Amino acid sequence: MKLYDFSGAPNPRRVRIFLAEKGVDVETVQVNIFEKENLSPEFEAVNPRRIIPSLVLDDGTVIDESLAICRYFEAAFPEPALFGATAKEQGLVESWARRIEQDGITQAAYVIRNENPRFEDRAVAGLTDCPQIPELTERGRKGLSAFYVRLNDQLAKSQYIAGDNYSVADITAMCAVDFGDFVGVEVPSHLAALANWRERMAARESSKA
């Protein structure tokens, strides 16, 4: 099988922090999305959405969006369990997942897909002739900083974001932050509990993925 991945976007990043966590190594190849990698006639052939993370089974099958691709190893290899053990612990999991999809990683391409010139008639992800709206980005300021605070109020009362136990959760939640950082939108100092979560997961070995 191969990864088509990119070293400079959260969402690939995602599945390779998951998989340096369950200790797979998967051949990977590099598409440069700033270079519009993606959107050439070859990739195209691979994948016709043309966005990164994109999983190719050895049959030819093909898996894209980052939870997904992290659910296939998830079943393929389950330990340890990232998406949660009980039905309740899946469950919010899966939850908190896809909150911090959308109120933290896309607000944060709202901002630089809509501001960075090399999104310029490409504003959202695979498409061309798509004009940048500014007005999102300042959208997508707001709803990080919104994000930034529930995220805090969370990990106020919860060693991890959805529970006891680390998961893909927590993975996702650490590259919204730091996608956050890259665009501009930093987190405020006075959210402690956001701060020393972000200490504890920098910590760890997959961060470096």
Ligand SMILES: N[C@@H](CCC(=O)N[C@@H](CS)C(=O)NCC(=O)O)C(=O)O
Second form
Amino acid sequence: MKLYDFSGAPNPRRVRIFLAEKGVDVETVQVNIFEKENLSPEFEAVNPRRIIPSLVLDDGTVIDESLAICRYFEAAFPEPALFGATAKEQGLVESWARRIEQDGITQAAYVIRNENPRFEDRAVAGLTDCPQIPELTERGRKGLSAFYVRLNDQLAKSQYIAGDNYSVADITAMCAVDFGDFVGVEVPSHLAALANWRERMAARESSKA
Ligand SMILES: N[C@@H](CCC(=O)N[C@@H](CS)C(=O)NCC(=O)O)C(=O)O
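Right, the form predicted alone is done, so what does the form predicted in complex with the ligand look like?
Now the complete complex, all chains and molecules, led by this one.
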């Protein structure tokens, strides 16, 4: 089994943190998206979508999408449960993880992919001949700001994103907020519940993965 990874990108980081929480080691191969290694014929032969993370199983099956890769490892290594234990928890974890992908990670990606010269003509992950649309950076910034407020509201009521237990929703949210920071949209200091949760997340050993 091989995990195609890039230490400088937010989505593969989600999988690395998930694996660290599970205590599972997987062979990784670095694919530098800044250097366009994901667009090479060699990587295209691995995954024609040309995105990372991509997990290749021993029988050659390729699984992409961070959440799907995490779900594979959840089924293979059930403890600790990171997709929720009860039906209610599982529904909430899935709901939050999807919301955070759309309302957080995607918004931060709009910012960087439409303004950074590295992504010229590569405004959508894995695509070429895909021009940047500068107006989308502003929309991404607005989306991120609204996302932070909603996350803060939730964390004012709940110890972890999806309830009383740490889950893949926290992993997704931590990577989303750190990515937001990285693209220059910082969490406003008055969002105290969010700041407190970030400190707790950063204190976990897995956050360094
Ligand atoms: N929805 C996918 C998104 C994957 C994605 O966007 N990966 C980025 C790195 S964070 C990528 O592969 N970029 C390739 C590129 O820039 O061409 C997931 O959750 O894994």
